[in-house]
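Presented as structure tokens, the chain that follows is alone, the form predicted on its own.
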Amino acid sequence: MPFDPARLAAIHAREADRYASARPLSAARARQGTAAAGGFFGGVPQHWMLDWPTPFPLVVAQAAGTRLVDLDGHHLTDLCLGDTGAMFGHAPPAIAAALTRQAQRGLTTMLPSQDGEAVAEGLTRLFGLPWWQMTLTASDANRFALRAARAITGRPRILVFDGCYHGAVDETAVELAPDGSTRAKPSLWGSAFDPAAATVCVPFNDLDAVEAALATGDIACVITEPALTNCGMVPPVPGFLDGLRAATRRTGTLLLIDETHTLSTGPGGWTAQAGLDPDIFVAGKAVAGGVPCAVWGFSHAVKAGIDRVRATLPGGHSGVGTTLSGSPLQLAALRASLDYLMVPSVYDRMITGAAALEQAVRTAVAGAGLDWSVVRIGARLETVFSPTVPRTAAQMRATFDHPVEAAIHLGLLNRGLLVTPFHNMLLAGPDLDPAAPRQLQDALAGILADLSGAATTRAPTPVPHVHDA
């Protein structure tokens, strides 16, 4: 990176001080949470809430559309949107209305509700798969789908791509070692088994490696995102996904497409937009407008295989599914999402906003004389610290500069823009303020000039705030 490390550290420290001095109420909450004899570990309900490069967590008082108000009354433009969970905006009116209605009718019954038929038809119409099941999270959906794939095929292993992310599924938490072997990610602590025994990992965009792995004949399923999204955004090279589909068909291997992040592509995700034909499809996070929900769909052939396996089982517990999955509450929210959120008009607004954000980033980067790239997938975009877009996770990792990333993220937050704490990813919601792209451009340009020493040190424009939040 073309930035002086000492200057970078000083700027980060200065931005951290500005953040802390502007948020006494969030700071008090953090002190109270970490000093307690019990309570939330780390002072937060979920440890990922500590991943922002801030001195202490930002406590949210209200979220609506693409705006947040923190506990200290600062108004922020949200370009993270709950790391996709609120991709269609916070508290969408259609979802809020559906939840209010369903709250009077019951939340969970372990029986079907009257929304079930409409939801199933809507999922098939949008994503193309004929058969569906519901879970609470995409992690659960992937876990159950992979078990189905192994049971149907009688094969013991799966194939994933280096840099993939499929939630908290142990056998997908692997990476390529320097010698080309598959090993568990360091983050997979406490696993009951070595996932390398059940999984083979190969580089994304490498059809030769896929062919070699599938030739062993023991791979039940290839699980992949259409584009890598968790190690930085790595798009498929032309022909890769088609070649992958052909290779899996030729070897009798099932293909699972996980679109939990790439739902940003357009209506129906990458699968619908590019005409993919997976055997199994998974989506979570945003599908029910922020209500915990995920779905997995499958072909007629997979359904026949599941029927065959289930016919050999005793009645009762199948080990696939959880009590709260498919609840009336989920179905009501999912139906509203299908009817009002995952529709072309909403996506048009999201993608228009994302294109404007992309241009803003490109302008700021070019103005700073940096040879960085920008990748956009529908409503999602990412800045890459490289003149070329990486083709593999290894190439993407080589571009990472975490101190620069952290300084930019914290600087943007102090200028009223919340971005995803992982990498340099932005997500445009449907209600993005038309002024937000210019706000981003000016803020990023100022931060980059400061990092390079081209700007005089000055306080950022104060973040708008209200005193009664």
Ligand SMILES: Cc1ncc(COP(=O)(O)O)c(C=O)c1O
Contents of the next structure:
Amino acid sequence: MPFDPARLAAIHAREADRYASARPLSAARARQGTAAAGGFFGGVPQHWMLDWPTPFPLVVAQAAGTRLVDLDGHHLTDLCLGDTGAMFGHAPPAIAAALTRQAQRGLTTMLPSQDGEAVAEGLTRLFGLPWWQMTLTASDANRFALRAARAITGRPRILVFDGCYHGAVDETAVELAPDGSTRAKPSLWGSAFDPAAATVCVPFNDLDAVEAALATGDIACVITEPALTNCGMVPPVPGFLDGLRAATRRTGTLLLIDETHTLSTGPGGWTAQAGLDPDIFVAGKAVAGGVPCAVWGFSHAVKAGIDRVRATLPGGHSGVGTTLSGSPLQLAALRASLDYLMVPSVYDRMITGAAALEQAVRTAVAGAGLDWSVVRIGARLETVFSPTVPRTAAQMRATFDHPVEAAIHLGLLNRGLLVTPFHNMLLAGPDLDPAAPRQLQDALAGILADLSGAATTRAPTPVPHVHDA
Ligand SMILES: Cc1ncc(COP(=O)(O)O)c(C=O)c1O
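Having looked at the form predicted on its own, could you now put up the form predicted in complex with the named molecule?
Shown next: the complete complex, the earlier chain at its head.
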């Protein structure tokens, strides 16, 4: 840790006090939520909302583009964007208009709507795969795609990389134990089976380990992000993704590329930008502009496999599909996203903004005399507390410093910048205020100076309040 722990703790406590005293309305909500005899568990509709380093959750009054207003009237620049769900900005006008139109025609019917053909064609144009299915979440898409992979290949296991996250998908919730074996993540609740029995986990960027695992012949599918984004950000080393593709082809193993986060890379995600050729492709979160929606696409060969398997099975529950998936509401949003959001001009603005944020972080970090690095994948960037960019999750974990992260996150929030509670990720939406990078640079420089004891302690410039805006 580059900072004195006692000083760090004192700064965290001071920033937590500042946060709390500026938010009486949110504090009252939180008190009600936790004191009630029932209601939302933890006072929030989804328990992940308690992961922020704030003393109680920020209650959102309104979010549009990359601006967010909290219940107490503070205006914030949002660099978290719903942890990617709102990567193209909150409530993009094209999505809002499509939803309003579709609301006059029916929201869910369990039947196709007239947008279907245009959406399927648009997905193929953008991501390259010929066949598509829709789900509500990326977790669902991954779960269903892995089921299909096992059914087609007749093989029981999958391969994942240490540090991966692919959603609430039991068989992917594993990690490498210190002895090199695969184990269930210790934080997992109530699994119906031991995920380590269904999965082999190897280090990212380690082709030898991949080859050895695939040589067993019992791996149906390798599922991976093109760069790990859920364990800090670990990019692939040159040749790794090509080697992975070659090894999976040679062993008859399917390759599933999960672009739920790396959709930030550019139009078509990393797959289109780098010319990957996966058998199965998944994208969720932001793919329909913030409406709950994910897609999984697959090759002609995978389709032929699914057709063959289905022909051998009786009708009935397949374990794949949910009632609301592919609804007219989702189709309308996805069509608008294909037409107006996942297009080069929007990505150009996001990537220009992210490059400016990257420069701002680098300047603040260098000014504080720290040797941290920054990784950027298109519109998404991550600060790493080490001079070199890790090649594996184990190396990345060794850089983690949660108390420092939390103090920085709280400090930024008190200076008007909302960042994700998970590691040091920042996202640039298309309408990022051109003043935001400078705001970030100044805020981060102030916090780092404070942490290192180089600053004279002074209150941050107050976040603009809605009443005086
Ligand atoms: C790469 C990746 N895949 C899948 C998911 C699951 O997405 P969801 O929570 O929307 O199901 C996530 C969530 O963070 C993710 O990062």
